[in-house]
Amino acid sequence: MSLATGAHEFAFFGLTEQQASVRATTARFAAEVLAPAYKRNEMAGEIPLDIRRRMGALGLIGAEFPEVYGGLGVDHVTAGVIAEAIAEGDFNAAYVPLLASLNGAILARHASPDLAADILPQIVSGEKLIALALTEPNGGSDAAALVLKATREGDDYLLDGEKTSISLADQADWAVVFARTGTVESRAHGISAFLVDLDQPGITRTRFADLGQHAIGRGSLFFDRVRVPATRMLGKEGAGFVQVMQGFDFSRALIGLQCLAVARVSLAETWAYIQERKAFGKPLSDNQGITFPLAEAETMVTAARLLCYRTLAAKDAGLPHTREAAMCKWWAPKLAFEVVQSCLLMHGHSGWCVDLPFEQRLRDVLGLQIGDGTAQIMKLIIAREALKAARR
């Protein structure tokens, strides 16, 4: 599959003239810019900044902002469209502006005007990184037992722990950092989410050794004291927890196309491959129990790649999509992982070759049923979602 894909493919989805356009946009930048450099990034171990540059420069970080931030001021849909088409050509590159939708909308409701008007410009230019800082050591995948402690004194806070698993961690120039400001018993009612600066005294950087996802890498942020000024609390005292969940239900759904992204691309390199490819006398593609998988493989992703943008397109109409953004976040990593092995093995002894791109696609998906959210507690939101609805 060409990555610079025509308009047409997108179709049923009902695409505007506009998310047409700004689809064959990304999609060349992607052919043309993002995946040759798939691997070099990945040794590099970082996303170059005149990658980020480039893709600030098209508008592709922070689309659905306003322009007075340097967004486009599209819709959600678009922005899907747009996280896509990136990791079409680049896995990894999709999480700039995963990120930068995730933290730039905590800022955009949040922040005060200057603080916003101030950072997030910076971000949707690609000139500077932000990461999510909520995962503690003892929490995992229970967000609101948050320790890292917020301690006000004078006109500042000070904050003191541990946050981990965090993306970016050492590339990072801030992060939205979750502290708690209330007592231990109070739980999420006792959150605050901080704006902070990664480069000043106190603070410390790991990072992990991890399977894939290298070009973004993952770490600990330790806090010693960091002194924060009260201005550059994000919202009201004890409302962090409500304002990050809020911003999930997005980025679960852009999580589902950045993953089924990858997952289209090496469905199309197979069918293309076991048509060349002859074993006794005749194309692999000849052979039913090549192409049924596949047929199955096709069926799946598109259903998934469906829920991602009917997700989107509820965030648009104002519509609850709490459930459908969790039934994204399980389904599709599990799936793409799934089908990205599939293609491995159809390609042999040369698709287990690290020359082709299966091995990292296949590593840097992995990461995503674990990260922002286990498929355990995705079927938990699903659930509590139906049964909500069962008692109406």
Ligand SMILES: Cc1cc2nc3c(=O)[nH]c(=O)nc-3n(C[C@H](O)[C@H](O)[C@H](O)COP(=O)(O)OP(=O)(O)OC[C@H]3O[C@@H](n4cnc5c(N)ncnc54)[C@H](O)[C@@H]3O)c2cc1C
Second form
Amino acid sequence: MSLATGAHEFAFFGLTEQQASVRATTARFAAEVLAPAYKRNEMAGEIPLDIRRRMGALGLIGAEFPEVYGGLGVDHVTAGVIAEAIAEGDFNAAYVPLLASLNGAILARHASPDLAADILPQIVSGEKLIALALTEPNGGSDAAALVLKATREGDDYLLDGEKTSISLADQADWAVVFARTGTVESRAHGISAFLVDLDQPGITRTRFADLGQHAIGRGSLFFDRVRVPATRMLGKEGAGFVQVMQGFDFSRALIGLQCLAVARVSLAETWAYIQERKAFGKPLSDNQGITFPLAEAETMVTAARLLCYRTLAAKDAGLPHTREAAMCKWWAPKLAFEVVQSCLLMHGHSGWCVDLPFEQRLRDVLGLQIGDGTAQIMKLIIAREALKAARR
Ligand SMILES: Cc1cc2nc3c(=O)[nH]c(=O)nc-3n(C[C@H](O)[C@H](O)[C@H](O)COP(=O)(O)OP(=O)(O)OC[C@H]3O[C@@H](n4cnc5c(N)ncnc54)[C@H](O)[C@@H]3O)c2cc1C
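With the form predicted alone in hand, show me what the form predicted in complex with this ligand looks like.
The next block holds the full complex; its first chain is the one shown before.
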């Protein structure tokens, strides 16, 4: 099995020399360090600190942030190149830069300069983890209906309520928590964002027994009169919801590449396997019933991957990309799941065994058909944008 790591593979994306070099470095690290640890990290239930530190040292976490925050100041296409190459080795490890980018962008833009300068370098170095706490027990799709309360008391806010389904809930050092500072009727306009230290009194955490993504883990965060200084409000009161929605346009393209990486690695392994494995006296690859589904998968994965890079290129060019980001998010995770499933089946009985990575990939990639917004919600966004365009 070989996945090209050189510049030629990306010629059609028009990657720069720097982007190709970042790609080569990340792919080497993914092959040598991440891939061998993929199963081990699942068993351990974490991406170990030493791996995160090495990712940080190579500039693979929050690479798009300016150097003052520890980043490389690269563009968003390059951040996508990194996310994709990491996920080729370990799908779950790509969550580390994903959550760093999503939360870090809110901090970089909306925290005070001192706060951002304190927190961001610790995240970008891999030393600390940050979670995004939006979803509540009463629902995630209608996030603007959230009820976790933030009440002003002197120079602080008191947080009361529950967040649920939060990635890294029991591992993260901090979370960007979205809380209601206005009335429930004010919906999105009554939501503010806070940077919360998760080790402080009044917070309890749980971990769910999930189907996959065990190295990241998901759980609930309970807040009982948790005191947060008003200086840790990110941006203006009532502006929190808009801030996170802007970030999703970036993270959805990264998620697309993260999921497709798993599909691409599985395809590469399967093309090799079907030439070695014989049935009825000839290689499996002699059967078009085997090669045609793989050829179709190659076609769709290539198209979906281009869509993700186009979305990131639009972000770099300052062009609207909400519609494209939603397309990446509903299509790529679903496609990746289907492709990995086909690859598993083409490996016959051995594909079903935990000794091969297909079963883990299948479980891991499935979660991102829900996390960060489901396909239905993405299609609502695409339809809204299309209807808007048709009215112009
Ligand atoms: C792996 C994973 C990681 C996650 N990580 C995080 C995280 O880090 N932080 C965080 O805050 N949340 C996280 N989540 C939560 C996730 O964002 C929510 O689960 C998701 O937004 C859906 O919300 P829900 O589960 O409450 O489903 P609901 O909102 O209850 O929806 C249930 C079903 O109904 C459908 N539906 C809802 N409304 C409509 C509609 N109007 N039209 C058509 N269909 C509709 C949905 O698509 C879904 O299929 C994660 C979830 C998973 C699985």
